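Next comes just one chain, in structure tokens: the form predicted on its own.
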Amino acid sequence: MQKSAFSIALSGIVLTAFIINVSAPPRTLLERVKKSGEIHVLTRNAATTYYEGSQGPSGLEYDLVKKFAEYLDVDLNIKIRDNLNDIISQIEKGTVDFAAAGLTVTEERQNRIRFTTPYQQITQQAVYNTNNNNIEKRPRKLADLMGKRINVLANSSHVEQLSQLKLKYPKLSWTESKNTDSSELLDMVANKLTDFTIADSNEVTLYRRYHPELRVAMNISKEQPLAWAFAKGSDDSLYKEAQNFMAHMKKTGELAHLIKRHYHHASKYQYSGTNTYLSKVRSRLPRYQKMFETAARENKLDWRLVAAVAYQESHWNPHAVSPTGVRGIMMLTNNTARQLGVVDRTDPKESIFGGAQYLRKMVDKVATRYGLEEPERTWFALAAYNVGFGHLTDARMLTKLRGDNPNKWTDVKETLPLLRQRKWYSKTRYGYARGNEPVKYVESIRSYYDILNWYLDNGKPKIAERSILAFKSSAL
């Protein structure tokens, strides 16, 4: 009798708790994000959205997405497709939670998925090569594209584009690529393998400057907006949460920040000078690069960024001299050689040990003063490294006197040009400095090593294995 009271009650308990947990409303889409801890993310590998660098994941759309999953306190999982159609049906088929791939919003795509505030604008270019005897001067209009080989990216909104002008230009064609990505197109115009290609102009921009011959020939849009994608449906949870992190990443600033950040060095850089410069990466980087290698390795630094700032300074030349006396690869003073025990500032060998010693010690202090994370503390040691400790304080300083913030070179740069003025200089305690040169500077160097980056990359491993052979051939 007993047993089956007992019998009784533990039904009635799994029976209300089944007819609780059937009541229960499902979960949002929001939810079960926060309640898994973690998000999926689909995007493409390219420059603007995420690419493995060498101090790990980079890129814009990277950046952002990582910043969502730390607002919504989950973590994030990255998947990669390069099919933007595969992308699209992904997102249609709820596989992932949405895509962060530098897509542009379209009529087209918006009757197939919803987009979010759009985050940065952009035009598509047409862009060709100076040195491809098929086109005589530069392009101007649509209609000196006709009858040249034009490929784009299948599924695009360049596809889109094009598409709708060939109803006003009908002998308008071009040759869809399903199996390359952008930067491969843009490839193939360099390599003269087609006339022109359609691109971004974030793309555009980041790209030029490792193939300096490539040519905005024209817009072929109007602005156009880059956005998130979600799927469709009823349940915007997610959707609506990713709205309010943008509003609050506009709204703080944060947004422009970024987008500065991954392209302002770019926009700035001197696309005339890549050609020099790769000249010399295949020339002259080969005698040096194993003592690169060796200073970076014992200083804790990547070789790449020691020989980004050798090619700064000296164009790697070791006898290389500046009107105030600083000489040598690395270019140091006497008294940073002293401290450094460098004693001849023209021995190769001496001067990238020692600028790299001196680089670390840099980083070193930025990270102990001013507490700063990477990719900032990097850009800020480079800035101490040409212009002094003492001035960059100042700089920071008058930054933070001016509202902006301290901490971000983005707007730390936009004040140290300001230390050439007496209205600002006289209220910082190490004066005059040419607060535009460690702009420069640092711009520069971070487009040489991106070049260098790149070169190492994709570039031409049997052109550098010729310079080696010619090197050593040159020695005996």
Given for the second form:
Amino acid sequence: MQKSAFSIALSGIVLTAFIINVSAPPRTLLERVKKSGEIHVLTRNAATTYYEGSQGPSGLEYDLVKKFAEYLDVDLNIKIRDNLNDIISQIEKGTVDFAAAGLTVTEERQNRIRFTTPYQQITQQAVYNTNNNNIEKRPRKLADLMGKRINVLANSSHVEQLSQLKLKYPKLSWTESKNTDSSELLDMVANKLTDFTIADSNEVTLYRRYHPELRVAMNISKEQPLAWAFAKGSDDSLYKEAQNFMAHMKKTGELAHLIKRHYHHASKYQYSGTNTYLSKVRSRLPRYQKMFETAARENKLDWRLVAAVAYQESHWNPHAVSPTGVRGIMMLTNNTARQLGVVDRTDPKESIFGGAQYLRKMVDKVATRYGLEEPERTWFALAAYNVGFGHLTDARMLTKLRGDNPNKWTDVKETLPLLRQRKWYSKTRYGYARGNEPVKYVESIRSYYDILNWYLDNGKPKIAERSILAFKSSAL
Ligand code: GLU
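Having seen the form predicted on its own, please provide the structure of the form predicted together with glutamic acid (GLU).
Every component of the complex follows; first up is the chain already shown.
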């Protein structure tokens, strides 16, 4: 009797404790985020952070925070602010959970907010225009900046750095622009409205593809870290989780992969080709744009991507012909043309429709055979378009053999060139291939595609249609 009274009392306590626990308000920031099922992140709209890409929202910061939301199993809610000071003060006030905005870790900022371990290293670079008559000889040292027009972004790490340098070079002076962003400042240099600007090296890598006349005069800082920014304060629950996440991303190689995915093709781009490309965008593309649009729509592709493929193939010349007998604006082989029902390969309309149809086939084949998601699906489909499925499958097999990931374009593109070496191709089913070519092919198309977007969207990374994005995440 006594015993059962005791157990009733005990279960009463357990039950009360349980009820209290369930209805208790979340005590920490992490608990609050998990309970609300949503994380609020602040970023900037820029090519280095967050923009609308061919397969939806893109950018290194976006990819990283998306993975973090998956890691926490919550939805992602993105907010955009372009003014750096706004970003820092919103973090201080705690109106968002954190900022992932390509922020440089600086001493001044560390007094106001706290940063995670860095995800990337950059340097600050002074950029000028080689066609600018105000600059007589190639500037190499800080002294060459004296007396020149320098425009920089207000509240940026660049201003902090220049202020440091001014202690040693008192004559150094600059103008700070408030309501702008660094890509506009690079535009000003390209249009010779100023002599120099300061930009982060990752941005310069992406941007020089659009304006090859821009050059880096010198680095004005040592390597500096970029990191996520959190509010200071006693609650470090979410901050700690972000630190765990960063450690996880580093350990698994996922972070290195993301950085490569966003920057590697751009760093390999042959800048000298841009002027020819842009002049053909103006002179030739308008003749074929409608055809690209219709062919792409019918095959559920992005027309700008089909146009980029055609440029890589033929420079949009319908009479192009190669020594091996491929022909036309999409450079179809005789066999492929026959399969696709293309009668006259030099007819631009037939060629474009055939090429788009063929690309669609490749994308579907990659999806069913390899089961890949975008954006990998498109890169693999383009590689297959160029080198054929057999060799691409061989390269995936070798990638696995070397301990890398056959589902990642950044890994397979390292292996493809090995198909030229006997040591490697002897292990494969389809043997020798000029495997460096599909790599160049895919990477050039990616840059042509980016440049076309930049041009058609008036020099601005396309802003994501919805400023608030939410999607339900799956497990990491
Ligand atoms: N990393 C720079 C900073 O934190 C911003 C670069 C930019 O806005 O392009 O100040």
